[in-house]
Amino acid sequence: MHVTHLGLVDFRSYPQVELDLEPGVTTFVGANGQGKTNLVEAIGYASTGRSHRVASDGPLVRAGAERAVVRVEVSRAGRRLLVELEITPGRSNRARVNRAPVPRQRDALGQVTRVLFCPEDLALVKGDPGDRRAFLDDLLVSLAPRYDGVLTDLERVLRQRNALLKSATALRGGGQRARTAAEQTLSVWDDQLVTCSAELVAARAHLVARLAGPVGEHYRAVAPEDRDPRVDLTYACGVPGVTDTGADPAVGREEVAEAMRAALVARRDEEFARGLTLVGPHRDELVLRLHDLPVRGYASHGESWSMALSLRLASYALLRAEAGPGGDPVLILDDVFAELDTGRRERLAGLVAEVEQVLVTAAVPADVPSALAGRQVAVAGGTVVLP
């Protein structure tokens, strides 16, 4: 698969862009702050319905505009497909596939698949657990877009449940009657939380089991000087009683649901006291270990970059295998070569040189290895200058 055309209206810094793209390597070259990343961010948004840079849609709309439009046309196994998204902060976004409206934005997801590697990916290994949860969830949505709905439902349930718990702390002086009333309302949100959690925990555990082997393989390819790398991925579930599945990808939803219900009962008093949901997949962790030590806090800068690269390359391998012939994801390398030493630059370039479409952003052409020489597009002052 490759992107054949990108069209933007009032997206980020661009009043309007119409850009034809080709298979192979395309490098967007320009000084920092000129709009290179905005272009690849738009393609990522068409893939997952989320930005890799911000948590909300507001910053995606150009200052002074009410809405933004992203149009991405792709060619997959010789068939053309057009995805159009209209982003309107504060309202429901609208989407069309091949110019036909779809009920929800999530129904347009999965038509465009991409894997993005960017400087922020160092947070995958050095950052907070939320960064690693976001990595897993982004990949889940790319593999099966229905998980976008599961994540949206979980966010809504947690928001409502936490609001109820916080308000209930003010009722503690009302005695047992007030506590009983709050618990009756809370039970409704508990049921929804259990349903969302069982679905997401099972999916994350399965995904981590599938990633473990490819991450180790790619680490050895990226860091061949490490002759005996012991790379380990462990899924640490935020639901007590649910253990890491190891090599077994199957985590029964009923098992997770049962453990979740028991944990909610066990921590009910503490949740009321703190006004916060203390059990669930929002407390999951992906533990990365290298040489039997946690990568976070122990790995060197170079080892951390190698692990981040390995996570993204393993993601690409899973998506490629899932998609089948003609469905290779688009690979986006956003300003990463300036962050890598010469050896890692060349090894990364060698690993991705045969990908159907690679989109690169770089401040200067010299940052891009010769193995990825291809079409160059200049970006300056929020405009795209075609060669």
The other form holds:
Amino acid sequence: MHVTHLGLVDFRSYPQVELDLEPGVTTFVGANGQGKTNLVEAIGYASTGRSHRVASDGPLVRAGAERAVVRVEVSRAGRRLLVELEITPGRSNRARVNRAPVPRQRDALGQVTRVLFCPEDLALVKGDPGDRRAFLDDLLVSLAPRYDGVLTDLERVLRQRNALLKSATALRGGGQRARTAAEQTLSVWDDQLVTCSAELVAARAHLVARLAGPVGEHYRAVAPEDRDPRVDLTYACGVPGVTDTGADPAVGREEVAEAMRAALVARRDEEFARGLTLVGPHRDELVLRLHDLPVRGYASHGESWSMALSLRLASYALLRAEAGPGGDPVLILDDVFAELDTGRRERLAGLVAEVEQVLVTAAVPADVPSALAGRQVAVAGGTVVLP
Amino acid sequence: MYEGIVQDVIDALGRLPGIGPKGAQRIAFHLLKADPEEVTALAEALVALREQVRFCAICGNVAQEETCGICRDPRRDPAQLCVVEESKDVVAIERTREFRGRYHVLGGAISPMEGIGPDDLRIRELMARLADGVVQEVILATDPNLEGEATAAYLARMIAPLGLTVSRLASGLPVGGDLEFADEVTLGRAFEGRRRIGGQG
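Could the form predicted in complex with the partner chain be shown next, to go alongside the form predicted on its own?
Entire complex below, previous chain first.
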């Protein structure tokens, strides 16, 4: 698939932009702070309903405006599809697909698929577990948009449950009676927590199992200097008793649910003492290993970048394999070349050169390898100049 | 910012649910232009709302007397009790004309984030109503969202020892809709709640 048109109204620094795009490589060139990333961020938003830079929608709306509009038209195997989102911070967004309103934004997501490489990707390897969970969840939503609903539910259940635990902690003066009362309601939230957690854990573990092979292959391609890299991905579920959920997500779900119920009972006292939910997928981790050592903390800067690129390339391969004919995701390389050495630049360029559409942003055009020399678009001060 | 009273009205309207700052401004200027009698009637209705409307001593629904019309109506079946979150849910169910029993309005749903626990809802009153053995079936009609489901699960657990029939409203496909447009959650629930037609029932 490729993006044929990008339209923005009051999105980030842009009052209004209408931009026609073509298949092949397009490079957005401009000094820092001119709005290059804002363009590719908008395409990402139309894909997943989330920004890769901020957690809330507030910063996406241009200062002084009430709402922003993102309009992305893609062509998939010759068919046009238009996704329009109206972003209003603090309210639910409105969405249209091919001009027809859909009841929820979720129904418009997953139509546009993209894989994004950005300088923050290094955090996939060096950052906190939360960065890697976010990576898995983002990919999961791209593969199956309904997980957006599971994630939203989980977030809400956790907030409700933590609020309840906290209020019970505050009431400790009330003694056993206050706690018994809280426990009665808590069991209701436990059920909800177990249901959405089990679904998410099984899906994440299944995803990791499918990613492991492609990540290893791409690592070999990105870092040929490493003759025999032993790359290993595991989903470390924090719930004791959950062993392997990989192969069959439906079977995994039952196992996770059972183990979670037991873990919740076992840690009840601790949860009350700390006023926090201590069992659940919000405490899991994607462990990356290279030569049997955790990448985080052990790998060099270069190895870390190779791993980060491999994760993204493997995501691309997975999405492409599941998408069917004409469904190749749009590949976005946001300012990554400045971060890489010449060898990795050239190899990355070689790996993505035949992709249907590649969108590149760069402050310095010379950073972009010649294999990706495509159409150049100048971006300056919130305006876009076509060649 | 407008001067004095105009801004006061805009601020007050803006605090109402579903009305934003722009909407509040539109309503305020509409009221300024509107027929004075209409505006006075609105103001009087608002005052009467707070002064005269009460909550039914039995079910918690809005009422103008000690009890509401539905609780006083002898034709309603006392064996069936439908538990809802708000008075507006009573109105919604009444519009269907399907249900001939009585209601119990909880006054909300369990939501620890907003500091609403079981003790803040009319659950103790509900249990007292169920104690006399007249009610045979309890229908839990809380909203099909996280908080509503949690409330229903909590009530089901509380009522279970009484040995009554407890049912939950079915959730599933909207009538007149297309199967292909249903999201996975709704479709999944509709499958769970499928029922047999024809054949050996």
